[in-house]
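Next up: just one chain, as structure tokens, the form predicted alone.
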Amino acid sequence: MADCSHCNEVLASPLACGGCESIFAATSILSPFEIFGMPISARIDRSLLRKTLLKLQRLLHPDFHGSAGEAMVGIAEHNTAEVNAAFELLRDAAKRASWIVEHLGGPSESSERQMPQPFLMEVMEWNETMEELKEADDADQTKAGIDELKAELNTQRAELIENTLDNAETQLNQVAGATDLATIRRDLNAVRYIDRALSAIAAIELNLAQAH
């Protein structure tokens, strides 16, 4: 990390010093990473994110900055932007994941749809699974249904994101026999679908509260 520019003291981040409290517009495009003041990894130290989050923010804080003048309070609100996107990505391990799989050169979410094959059969069974539980008559059965789903649902994509992020950091260290960038982004895609799984459980749990 870059030196202050006003006093020397290590940066935090290339956007505010934490000793002088000067704000800086970015002269390049910053990585989440960088704007953190982090090291690329998949996995992140959750409390340090949101320390820094906090500290960065205060810096940040258009009001700090009205006294300076109405270009450096656009430098702030921009800056603060930045680091409110930087800290979305950053604090999601998926989101992060398929951050680092680009950044290393791999596969997007558009160039790449498929999923795992072995998970495909899974996505059948769940498919059936919701259907039958939006034409289910009996709200008990209903309910238990959608809890054994959700139940699988969610320890599958943890799971999932154990392995891409275990796959990811391989693939940052340059790790020999390393899982290929397209898998992890086939992993990624499964994790999406699960998402959107649990969205459509969401969706059948409000229409029996609101049925009953």
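We call the rigid core the largest set of C-alpha positions that still match within 1.5 Å between the two forms. Just so it is clear, the structure is predicted and the values come from calculations on it, not from any experiment. Positions refer to the first chain, counted from 1. Compared with the form predicted in complex with its partner chain:
If you fit the rigid core between these two forms, you'll see the Cα of G105 move by less than 2 angstroms.
The Cα position of I75 differs by less than 2 Å between these two forms after fitting on the rigid core. Core-superposed comparison between these two forms: CA of L120 displaced by 2 Å or more.
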The other form holds:
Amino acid sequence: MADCSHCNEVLASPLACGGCESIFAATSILSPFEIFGMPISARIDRSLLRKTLLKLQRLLHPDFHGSAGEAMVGIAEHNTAEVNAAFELLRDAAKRASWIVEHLGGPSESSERQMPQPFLMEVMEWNETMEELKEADDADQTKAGIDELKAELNTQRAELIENTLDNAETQLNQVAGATDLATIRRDLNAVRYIDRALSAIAAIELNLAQAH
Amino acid sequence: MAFLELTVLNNEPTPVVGIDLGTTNSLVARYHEGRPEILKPPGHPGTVPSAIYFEEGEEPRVGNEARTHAIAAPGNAIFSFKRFMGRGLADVAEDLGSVPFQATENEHGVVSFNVHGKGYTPQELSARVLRQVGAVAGEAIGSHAPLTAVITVPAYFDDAQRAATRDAARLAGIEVARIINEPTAASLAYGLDQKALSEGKEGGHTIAVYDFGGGTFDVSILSIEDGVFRVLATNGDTHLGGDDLDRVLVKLAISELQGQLDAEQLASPTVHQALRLAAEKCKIELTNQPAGELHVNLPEHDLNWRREVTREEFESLSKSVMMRTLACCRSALADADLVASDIHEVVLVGGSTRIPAVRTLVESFFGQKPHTELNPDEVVALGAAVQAHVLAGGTRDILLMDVTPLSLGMETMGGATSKVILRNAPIPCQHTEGFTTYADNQSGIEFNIVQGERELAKDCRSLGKFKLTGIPPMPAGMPKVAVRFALDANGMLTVTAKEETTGNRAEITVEPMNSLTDEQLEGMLMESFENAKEDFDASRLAGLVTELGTMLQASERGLKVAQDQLDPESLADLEEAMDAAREAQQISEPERVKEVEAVRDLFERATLPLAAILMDSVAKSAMSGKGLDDF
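So the form predicted alone is up there; where is the form predicted in complex with its partner chain?
Every component of the complex follows; first up is the chain already shown.
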């Protein structure tokens, strides 16, 4: 990372200096990892990420630049928004892996649409189970059914995420025989299917709770 | 006066205060000597009821005065107008029943109440309350300088409602430093950052703020870590509050009064307003005692009706209203990816949390006793004052990171919503989305900006439509139109669009529906200018007269000790100026303020020689142990 142009301190982020508390307008498009001053990596220390967010917002937030004139407030507001967006991406393992796939020149979310037939059959099964749960009369039985499906989906999701992060990491390190980017993308797309199912389940749960 | 400047700073910075503009009451607070305090001038409770009373041919009465008058003549008053802020007629149909005036809507969807032939928008009504809040603040801190304020809104307020609040402040001549969310403000008031610091939990200290006010309900989940208050999720209902609990009792009264009043009488706004006031009184009684009384006295309808309501009965009638608040809590927790037992502390805000049943409900839901140490009516204003202190540059120890309550997006082909910024996204934030044309040589694209969670655009709130024109003829799908959504730290949206292939930049900023346009605002400002100028001159005059009094006293004291050292010419000048000042003290017409100002200036100059002599003796006596106050 470069040095601060004002105080020569090593910059924690291109957007702000922790030493002299100067803030800078970005001169080029910055990646989320650059903004957080972290090396590109599939695995991230969540606690460090959160602490960095708080540190950067303390330097950048427009609340602290009110007296510095409209132009500075504009930069502060823009930088804060950039940091917020970067944080939202980095904290989410699936979004982070997806970013790495595209960064390495892999297929985007929309360009890799093919999913394996057995997986699609599975998705249909979840949907059927959910329809049945919605119609069910017995509240306890419904709850048990929901919990079971949720547990199954969460386990599968966790496995997919672990795989994806490992594979993305080996791709980043250019290890020979690494899983190809298209496969990683398909795993990430599978995660999206699971997330959609999980939010449908959450809606059913909320409705149930509301009814009681 | 020259020698007073030793102890009085003339260039005090404009105070930044915190204002809670509530559905029922409004309050103002400031940060002073290390803590926030509610501003209460001597003999004044500080609270300004959000009520306006109209008497034909007279200036509308605001606040306490309006409330008092409304009890005798409920048909002449408007309450709870916060419910109409940034809303259209169709949104508030149910609430209009409690307003005894005809309501219309202009072409921008702004509601206006026709009172004795004059229209009043909710923004103007709120501005009147804010003006009085400003006067309370001015009186308490002894300054009549224009106010700068942090103003709070319900967290679940959408863009149009926030814009309406900002416009009301502008109309009241108050500079808005920031609009912040009420539950977030409340968390600041409790100083929970200190507690978070001492407990030092990994991942932060998690707080739930349950804010059940007069007209709105909000719940916010926050994490506090390293002095940063970070909102994780917020949920609520801008149409759920203590008013709904009043309404439960109004319904009870209506059903039991069927035999005594006919349908037409029951539907009359005057009767309705009287029932509402009776219901509110009964509800408050029920908070403190096991039973309350619904008492409706309408001599003109030959009615004097009493009915006892027990706590049990009230609780069973209001159960569904209370359960709706828990539904919001569940959604907020789910969005924050937490469960109720993850919450370390619960804070209660809003007058409705005084109700014992509400406290029990919250306690059992979160499994812990909520914080109730601070007055739930004052906690929001106190928190706003803390944020005002931060914005005034008073501290960098506290930082608020809030979120947007509702998703923002655009209507796509086929009427679906394409979300651009998701609910609970941290603000400020910005996002650019690419669009293109669907027909060859299409020269314009129409955008409908929507806010809300529903799948179909028509079920969300439309914030405004705009058309980007001037796209050069190209095959379908070729033009690249970038639409940029930016939410600022107030949670307010700006949308701009530009066509990028040709470098043809057409930028448009959306003016939200149900909001005043800049021209309308300008017109209202001009209209209120005459009144405002008179108010301003009157307060300026009062300030000058006080100042003259202080100067006269100081000069008299000064002359007693130093008259013999003053040269005859300066003495004559000073005595002449003092006579003029005594005369000017009698002036009471606001339009003569300039005259009094001139007398003051002349007086000030005339005191300079005396001041010089006194300064000299202060310096000498300082060595002999005497201070300025001894003169």
